[in-house]
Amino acid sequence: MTIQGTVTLKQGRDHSIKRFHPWIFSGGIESIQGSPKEGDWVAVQNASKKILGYGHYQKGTITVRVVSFSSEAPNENLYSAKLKTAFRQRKETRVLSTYTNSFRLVHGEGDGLPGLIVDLYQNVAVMQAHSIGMHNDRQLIAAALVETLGSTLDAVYYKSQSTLTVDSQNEYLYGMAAVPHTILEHGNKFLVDWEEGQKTGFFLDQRENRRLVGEMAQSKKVLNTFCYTGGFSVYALQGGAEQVDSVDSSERAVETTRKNIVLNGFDAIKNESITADTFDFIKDKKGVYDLIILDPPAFAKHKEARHQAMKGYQRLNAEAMRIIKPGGIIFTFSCSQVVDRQLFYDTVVSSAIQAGRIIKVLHHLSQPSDHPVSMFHPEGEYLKGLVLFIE
């Protein structure tokens, strides 16, 4: 790895990097030596010229994403070492088991690799870059994945076309695998298409929350909104739900939901899969459902959109609270990183006031252990959820 420049911090602006926060902001930089290009490796030093770490340079508010908090320059073993640590954590926390063969192997800053996501679908690693630096190093990362996972790995698929501002080809960097691919999650089967599906193909971050839905769904009529490929729907049926209605605006996603229902041995009649806008669908469904799941896409992807997003969350939750049966349960989520836990909670409270019903919080939900959050980078917590009891 060739170091193309050195970033010198202003006097007294080295506190965050000493606390292992991986972002160097432009406002804290005194000068930049050399002529680093977007994605190049640079050293970061304090005002006294002491090297504090190395990372990927980029233009913008976040100027460096620190990958190594060491005074020694990184070498070709860096990615292998980081991946092995991440894989060991997943094994030690029992994410991987006889009943679950798919999980997130790399969760960006939480695993010390800012700008990188790697999801493992049984024997296929799907890699997504969110920084030019990780894009530039994609071949090194693919080689490190092969070294770390060995003969259990059949393919590495690189999927960053939608996450980068540079030209990026979605392609196999190692091997090849057919899609859709069947994975196991707590014994449930799901079809995953990493080539055409959203994100890396499946939303692994809801695994434990899906299991909780299954535990609470017995004998209930369930509505799964923004269902994508039916993850919550399958768990609800597995948990003994009387009826599950799955709603999504994408016909492709709804068709995959139907396939996943049959794949798990359920009669498709027990799950009506509907292509519709969620807001339109629920407005005339008062008193129909005992359990409603609200898992919308990120309403706010940046701070400028946050105000409008909160209006969307408020409207969605208020409508669900209005129509659900007395004694019903709502699972409600936000995956918007710019919406913190308190803001989401306060918005749901305002929805409850608007709906005029007495509501209790049963659970506070988050992302699972294979989506770790560094204590020094709380921004890594993006998934917030509440389980509500509606009197």
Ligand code: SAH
Given for the second form:
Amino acid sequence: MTIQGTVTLKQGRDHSIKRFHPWIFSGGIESIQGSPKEGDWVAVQNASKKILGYGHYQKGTITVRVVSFSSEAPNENLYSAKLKTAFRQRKETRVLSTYTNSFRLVHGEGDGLPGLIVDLYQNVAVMQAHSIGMHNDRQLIAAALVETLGSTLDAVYYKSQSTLTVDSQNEYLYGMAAVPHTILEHGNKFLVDWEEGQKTGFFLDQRENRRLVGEMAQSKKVLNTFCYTGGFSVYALQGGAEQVDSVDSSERAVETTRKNIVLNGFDAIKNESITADTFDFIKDKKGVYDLIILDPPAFAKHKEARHQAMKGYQRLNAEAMRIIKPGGIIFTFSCSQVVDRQLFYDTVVSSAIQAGRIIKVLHHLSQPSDHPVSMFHPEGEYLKGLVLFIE
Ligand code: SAH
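Mind pulling up the form predicted in complex with ligand SAH next to the form predicted on its own we just looked at?
After this comes the whole thing, all chains and molecules, with the earlier chain placed first.
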């Protein structure tokens, strides 16, 4: 790596980097030596010129995303070393099994690689950069993926067109693979299309929560809102649900839901897949469902949008609480990073007050072990969920 500059921190502002927090905020910076461009590698030193790490430079509130907390400059082996560590953790925690062949290999800061996401769909890695630095290093990272995963990897697809402010092509950086591809999750099959689908193609982060839905679905009439490609729907049917209605505003996602139901051997009659706005759909469905899943997209992508987003969560949850049958169960989620667990909980409480029903909290849900959170970077916890029992 060529180091293009040095960022010197203000006196007393080196605590967080020493504690392995990967973000250097502009307010903590005394001076910048050299003239680094967006995405360049820079060194970070404290006021007494001791080097504390290296990372990607970017103009903005977060000025450096630290990738290496070492006093020695990183070399080309950095990415393969990090990927090997990440892969070992997934193997040690048994994410990979005979029944599950797809998982998140790199979860940004949680894996010491801020700005990088890699989802592995059996033999295809889908890479997404959220920083210019990771974008610049994409070929190095693709080569490190090939080295780490060996002959089990057939292709690396790079998909950052919608996550970067610079021009970026969605393309294969290594090999090629046909879409849609059938993956296996807890023995259930799903079609994944990383080229045309949302995000990297599939929401791997709901794997364990889907399983819990399956465990509670026996004989129930289920409504899966914001269903995307029917992840929760397939598990509900697997768990013996009497009927599942799946709703999404994307026609393409609804079409794939239908295919996924059939792919898993279920009668299409047991699932009705509907293209609709969730808020419209549930209005007149009072007393129809025993189990409702609310898994909306991130209503708030940044802090400024948080207030409006909270109103969205409040209204959605209040509506579901109003219409669900007595003795019903609601799985409710928020994947907005800027909405923390407490704020989400308080909002759902406010929905409960509005709905005027007696409600118990059965489970607090989160993201699975292939979406790890660094202890020093709590911001990495983004998925929050509650399982509620409505009397
Ligand atoms: N639960 C899904 C992931 C949900 S992602 C899974 O397990 O895979 C959020 C989904 O909400 C997307 O598919 C998006 O198309 C859909 N969506 C966004 N706004 C919507 C709305 N107002 N009504 C219904 N669906 C919506």
